[in-house]
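A lone chain, given as structure tokens: the form predicted on its own.
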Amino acid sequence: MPDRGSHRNVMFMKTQPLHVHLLPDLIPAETLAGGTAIVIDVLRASTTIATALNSGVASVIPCQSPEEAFALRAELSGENVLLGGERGGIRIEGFDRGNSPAEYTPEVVSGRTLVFTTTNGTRALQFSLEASSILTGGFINRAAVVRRLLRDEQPVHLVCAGTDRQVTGEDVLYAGCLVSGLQQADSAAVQWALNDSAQLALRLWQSVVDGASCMSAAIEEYLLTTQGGRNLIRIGCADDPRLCAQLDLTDIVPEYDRDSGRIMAPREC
């Protein structure tokens, strides 16, 4: 006999779009309008932003160029400003910090305003401005991002930053991690409608962690094989993939505030 109760549950289950965008440049115009965008630059901008806010940075001001960052520091003379960022993975000349999460300790950053620019991450945020809400995510705040998205009733867009306008495995892997987390959450009222890229990201995630005794170790091993991971090894930052592979170190979900142009640090319950 068919399970009529189960059939009724499916009939009344809400369908919610869940889309992965493999590169900002591939997002069709107006696609993000009315949705929540999660900007993903695992190696390393979105991880570093969450780390800095968790270490006590008052806010992060993303900008698109070093020149804009220097101008903002002069403009914000009443604030204790820290310049952070990179080009080609290397700290920008004249900046206080680069783009490694290891550089953003409480002793260095607490109470300061971080003006931040990176090759790929801040560019991806700029591409996401049409969304109603803009968050940033990495493995270090995975569970908190999932909880935040489960509260939303609008379409979810996972925006992978890529590297130099090329798709990178580390961002796709994290997108798949979020897809898996949302699907597995105890949210019987929602059925997630995945686009093809979300299905590809989910399969990548499953292939990397399936049977792994330590999930963070499996993530790190994969990150070291990606374009972003190889770039970090090349420039002498081989420890950063390990830092970026750690799971659930913070319950902060950085959120961009359009009125102030700053990324703030609300904490998830």
Contents of the next structure:
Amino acid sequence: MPDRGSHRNVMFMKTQPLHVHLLPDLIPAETLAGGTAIVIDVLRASTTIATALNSGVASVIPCQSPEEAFALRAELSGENVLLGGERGGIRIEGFDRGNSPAEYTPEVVSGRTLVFTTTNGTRALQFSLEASSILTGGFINRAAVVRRLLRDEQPVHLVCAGTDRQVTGEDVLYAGCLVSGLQQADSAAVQWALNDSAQLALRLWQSVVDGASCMSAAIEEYLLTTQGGRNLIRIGCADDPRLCAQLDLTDIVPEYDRDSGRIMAPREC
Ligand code: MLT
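Switch over from the form predicted on its own to the form predicted together with ligand MLT, please.
Then the entire complex follows, led off by the chain already shown.
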């Protein structure tokens, strides 16, 4: 005999799409419209954006090329502009900062406008512009991102940036971490409908952290095995995977504002 209470819950349960896109290039046309996109570049752009905003950057202006960044600095002469970003992981010539979260301390960045360009992260944001809300996420703001997504009633799209148009494990791992967080927080009113990539991401996350005594250590260990992690070791940034593996350092959920072209820093309580 079915329990009448659970029968009632099923009747009112809302199905909410939760889709992972393993690369920006793999997002089917017109899929993101009306949804929330989370742009994910764990190593390192989305971690660095959250770190910079947490350190007091007034806003981040993402752009697609160093030339565009220099032009924006000239245009915004009334603002205290900081140029940040990388090509091939290395700070761009003439820029103030690279793409390591370690470079974005409050002493350096507080109150400034960060004009930011990276190889894959800002490109992924460009591919996400069709979504009605565009957020960025990393392990450092995982719980805040989950809380924010639980408030939304729209389809969720986790957009993995990848590296040079190849799928990267670190972004898929974080996507799986969000899928797991959303499922665990599942209220009686929502049932997440996962696409196959979301199921793959979830399996990856479970295989990395199941049985781990320290989650951040397990994440770091995995990040060091990915293409992005190996690139960072090669260019002398071996400490960055550890920084990017830290969990829940900030409640900031960076959100792109289409009108101003800026990423702002609302805190998620
Ligand atoms: C990117 O956007 O391509 C990455 O964040 C690269 C990097 O780690 O610097």
